[in-house]
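For reference, the chain that follows is the form predicted alone, supplied as structure tokens.
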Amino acid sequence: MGRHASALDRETALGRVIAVTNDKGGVGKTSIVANLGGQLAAANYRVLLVDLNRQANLADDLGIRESPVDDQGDGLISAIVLDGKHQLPVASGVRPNLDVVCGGTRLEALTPLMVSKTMGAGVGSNEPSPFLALADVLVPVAQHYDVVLIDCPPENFILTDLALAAARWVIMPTKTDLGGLVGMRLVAERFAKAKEINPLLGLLGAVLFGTGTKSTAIHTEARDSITKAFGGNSPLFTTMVRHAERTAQDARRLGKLAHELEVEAMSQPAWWELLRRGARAKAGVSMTAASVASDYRELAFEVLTVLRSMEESAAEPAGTQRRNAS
């Protein structure tokens, strides 16, 4: 196969790989990866989730922590160490249409490994960037999925660079507090550098997470910060994921996604019904799960809409794009 055909195959395989990243922790990256993936899978899209976090909170959200499929990141790091000589192992059927490449404590070795690879590459080397290692192992796997979502760790620019080199698109969750916005600005800096390795990398949008739906003044300030970070662009999704601490606790406690909690909440008896029966009330699922699930449904629809629009624009000849813009 010629170099051009090979490059096209690689571009196609990674065309719907989305890195979900913010340098700040606690801004909703894992929750968005898990729930956005779950919503897309429920809509009959084939979805792969890749966990690059040593804490492996994605395993908690999906209820697979310490299950037989939870390899704590061993398969991911082995595939990278062996330069893709063995196919990346995937935990299949975690949900219908939803598969996972697990993260965990084994990924602690990935940062020093990448440092070593980078130092060994040398300045001015004609060899491909070591940061294409994740892309290399994803290519044979990603082609079998409609969407691949990468859950990026906070405060680890080396693993973030690995994800950005493999991704076609970026989604950035942020809270409206200073820490979340600062983390977003740091990602904007990494984004610019990553495009030197991965010129096709594009920003799909930012998502406000854990916010009040009526806090319009705060949302305007956040939009202004995003605009400044990305040089005049304000790629903010209109869908916001609302603050619902009890639902977040239920999700981690039960290993269920918001739409699964929604079904459970609707089927449980009301507190007054338990009282009438003389039964002792037990800790149930918060009814706010329905609102949070609705947010994720709307986000999934908006992400697909924006993604298709971006893909259609990218497919148009340059002259057509200029005519459309005029």
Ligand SMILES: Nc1ncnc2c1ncn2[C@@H]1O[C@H](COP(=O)(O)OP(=O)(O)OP(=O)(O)O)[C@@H](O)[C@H]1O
The other form holds:
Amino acid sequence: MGRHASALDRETALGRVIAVTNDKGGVGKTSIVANLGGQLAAANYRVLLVDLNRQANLADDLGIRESPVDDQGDGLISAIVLDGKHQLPVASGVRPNLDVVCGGTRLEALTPLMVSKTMGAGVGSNEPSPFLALADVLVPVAQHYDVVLIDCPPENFILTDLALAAARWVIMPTKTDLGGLVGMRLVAERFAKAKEINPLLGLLGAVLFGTGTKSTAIHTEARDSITKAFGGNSPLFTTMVRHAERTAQDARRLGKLAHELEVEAMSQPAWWELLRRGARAKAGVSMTAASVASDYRELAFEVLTVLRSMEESAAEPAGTQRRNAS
Ligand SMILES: Nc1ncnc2c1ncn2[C@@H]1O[C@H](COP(=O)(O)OP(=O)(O)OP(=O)(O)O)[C@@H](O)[C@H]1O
Ligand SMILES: [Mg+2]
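Having gone through the form predicted alone, I am curious about the other one (the form predicted in complex with the named molecule); can you provide its structure?
Let's see the whole complex now, leading with the same chain.
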């Protein structure tokens, strides 16, 4: 393989790469990558998850931290250092149809590496942007998957720019508080900047995360802020991920996705039986897992529906699009 993939290779191979990003921390990026990926894999789509985080919570959510497949980001950083001369190693079979490129502490070297690549790139040179480094290593791998989800880190413009240069689409989780919405405005800025390198980048939608399902006034406010940040029609998905702290804790503690906890919750003994057996009253898995799993199922359905409709309109010849719009 050449040092850089051609624009056509990138367009073909990376058409289903989705960056899940928000500059703000703790807004549900990792939970959505894990659970949306898990839902799609369970529905028989071939899914790859790419973790760009040094703290690697994705490994916790999938229950693979410190397992033999957890390379702490070593494979990803090596592939980027070697400019794609080595195929990106993938932890395969993390779940049926679900593979992972692990993140972890080895990714600490990625930011300084990108800074030196950027400084080494000549101003106004015809060389492809250094930010295409992740895109280049993903091209030979991504074509084997139906969907690739990138879990972006918070507060790291460099790694976010790497992900946005490799992605065709963006999903932006947000909380409804001011911090989440400010983070979203920063994503809108990065998004506009990334389009200079990656003109095909499109916003698939924003997802309200960890919110009360009945807080409709708050949801309307959030929708307005999203529309203001990105302009045009609000790209907010109808599906929200409800607030469910206990299920979230169960998930990360046990390394299970919401739909896996749902199965566990249904098969566990009743609370009084657990109590009689001497367990603490709060032991066992929260029954709320079923509701959270259903949120992620609906999200998967909506993401695929929006994706399909956006792909169809992108495939229409320009003249047809104008005619349809008029
Ligand atoms: N449905 C939920 N309701 C409430 N809290 C949740 C829910 N799902 C996950 N959480 C918790 O919210 C926190 C943030 O979630 P998550 O790690 O997915 O966000 P993030 O945007 O990836 O964070 P970071 O920016 O630190 O990577 C975590 O502690 C997680 O366990
Ligand atoms: Mg995260």
